[in-house]
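The chain below stands alone, shown as C-alpha cells; this is the form predicted alone.
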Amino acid sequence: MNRNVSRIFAALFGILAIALPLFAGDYPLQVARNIMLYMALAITWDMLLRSGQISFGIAGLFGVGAYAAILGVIRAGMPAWFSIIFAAIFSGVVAFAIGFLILRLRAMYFSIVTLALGEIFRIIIHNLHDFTGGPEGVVMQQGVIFGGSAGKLYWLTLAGLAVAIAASYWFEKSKIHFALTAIRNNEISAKSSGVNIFRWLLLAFVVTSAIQGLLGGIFVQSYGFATPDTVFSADFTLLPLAMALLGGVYSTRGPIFGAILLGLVSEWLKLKIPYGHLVVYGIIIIIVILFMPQGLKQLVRQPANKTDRRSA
C-alpha cells in the first residue's frame, strides 16, 4: 500500500512539475529551475557517496562542462542543443582521464585531491585570457537559448533533472547497486567477491560527472555567458552537498526531499544575507551529520518503528 501511494504521489508530482510553466511566473519558474539544478548535482553526488567515495569535485566538473557549451558555441559554432551534449561528453572523458589518477585514492585523500582539481580547472580556465576570457568570462553573442523564454528553459533544466534521475534510479534497480554497496561496505570483500573495484568506482564516476557537465552545459546555456567565478562557484558543492545530506544519503528519494527544503531555504537566505548564505549551508552540513546521520529519512522511519512496535 505504502509503495502504491508513493508511486501515485510521484506521478502527481511529475505531472505538476512538468505542467508549472503553464500557471507559473517568471520568478517562480526562475526558482524552480534553480532548485531542479541543485537537485539533479546533489543526486550526482549521492550516486558517486554510494561507493562510499565523498567528492567535493561537483563545482569543477560543473565549470568544465558550462565552458565546455559555451566555447562550443563560440568557437566551434556548434547548435545550442548540441552544446549541451557536448558538454557532458566532454566532462565525461574528462572524468575518465583523471579516474585512472585519482580513483586509487581513498577517504580524505580522495575528497582533497576533487576539490584541489575543482580549483585547478578554474585557474587554467582564469588564465587561458586568449580562449576562455580569463576572469571576465565570455557572453554568447547569439544570446540565450530558446530567446529566454522561462518555460522552454524550464523544461531543459527539467529535462537534466530526469536524466540525473533515471541514472540514479539505474544504480539503485541494477547490479551497479549490489557493486558499490560491497565496495562501500568493505572492498576486501568485494575484491575477494569477484567485484571489479576500479572498473565499478570510474564507471559511477564517469556517469556522475559526464552528468554534471550536461547540467553545467544547461545552466551556462539559459544565462548566456560563463565566468570562471561563476561556473567554479562553491555554491555548487557546498549547497548540493547539504542537501543530500539533509534528505538522507544512498539513495534517489532523500536528495530530491532535501532539494526542495533547503532549495526554498536558500532563496530566502540569498536574499536576506547574500554574503554569508554559504556559511549556513555549512552550519547545516554539520548539525545533521551530528544529529541526524539518516537524514530527514531517519524522522519518517522512527514514527514508522513505533507504530510497529505498538502493533506488535
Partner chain sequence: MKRMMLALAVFALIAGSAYAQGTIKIGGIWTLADITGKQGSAAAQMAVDEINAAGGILGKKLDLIVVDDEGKADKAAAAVEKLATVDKVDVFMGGMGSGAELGKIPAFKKYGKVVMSTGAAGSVTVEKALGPSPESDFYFHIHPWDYNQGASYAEGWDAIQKQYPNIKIRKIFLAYEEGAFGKSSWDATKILFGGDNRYIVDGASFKSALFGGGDYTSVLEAAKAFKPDLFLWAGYDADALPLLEQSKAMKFSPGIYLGAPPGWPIGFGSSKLSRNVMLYGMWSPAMNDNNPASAKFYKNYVAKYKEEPATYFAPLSYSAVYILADGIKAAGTTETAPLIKALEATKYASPLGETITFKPSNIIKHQGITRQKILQWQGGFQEVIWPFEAATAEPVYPFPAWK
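Rigid core here is just the name for the largest C-alpha set that superposes within 1.5 Å across the two forms. If you're wondering where the values come from, they're calculated on a predicted model, not measured in any experiment. Residue numbers count along the first chain shown, from 1. Compared with the form predicted together with its partner chain:
After superposing the rigid core, the C-alpha of residue 269 moves by 2 Å or more between these two forms.
Taking the form predicted alone as the starting point, write out the structure of the form predicted together with its partner chain.
Below you will find a single chain and nothing else.
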C-alpha cells in the first residue's frame, strides 16, 4: 500500500516537473534549473558514496565536461546538443583512465586525490591558454542553446536530472547495489564472496563522472561561456555534498529532498535577508549536520519507529 502511494506521489511529482514550464514564469524556472543541477550532482556523489568512497572531485569532472562541451562547439564546430553528449563521453573516458590509478586508494587517500584532481584539471585549463582561453575563459559567439528559451533550458536540465535519477535507481535496483554495499561493508568478505571490487568501483566512478560531465555540458550551453573560476568552483562539490547529507545518504530520494530544501531555503533567504543570508544558510547546514547526521531521513524514520514500537 505504502509503496503504491509513494509511486503515485512520484508519478505526480514527475508530471508536475515536466509540465512546470506550461504554467510557471521564467524566474521559478531559473530557480528550478539551479536546484535540479545541484540535485543531479548530489545524486551522483551519493551513487559513488554507496561503495564507501567519498569523492571531492565533483567540480573537477563537472568542469572537464563543461570545457569539453564548449571547446567542442568552438574548436570542432559541434552542434550544441551533441556537445553535451560529447561532454559526458569525454568525462567518462577521463574517469576511466584516471580510475585505474586512483581506485586502488581507499578512504581519505581517495578523497584527497579526488580533491586534487579538480585542482589539476583547473591548472591544465589555465595553462593551455591558446586552446582553452586560459584563466579568462571562452565565450560562445553563437549564444546559448535554444536561443535562451526558459522552458527549453528547463527541460534540458530536467533531462540531465532524469539521467542521474535513472542511473541512481539502476544502481539501487540491480546487482550493482549488492556489490557496492558489500564493498562498503567489508571489502575482504566481499572479495572472498567473488565480488570484483575494482571492476564495480570503476563502473561507479565512470558512470557518475560521465553524468557530472553531462551536467557541465548543460551548464555551459545554458550560459554560453566557461571560465575556470566558474566551472571548477568549489560550490559544485560542496553544495551537492551538503544537499545529500541533509536529505540522507545511500539513496536517490535523500539528495532529491536535500536539494529541494536547501535550494528553496537558499533562494528564500537571499530575498528576505539580502545582506546576511549566507551566514544564516551556513548556520542551518551546520545545525542539521550536527543534530541530524543521517539527514531528513532521520526525521521520517524516528516517528515511524515510535509508531512501530507502540503497535508492538
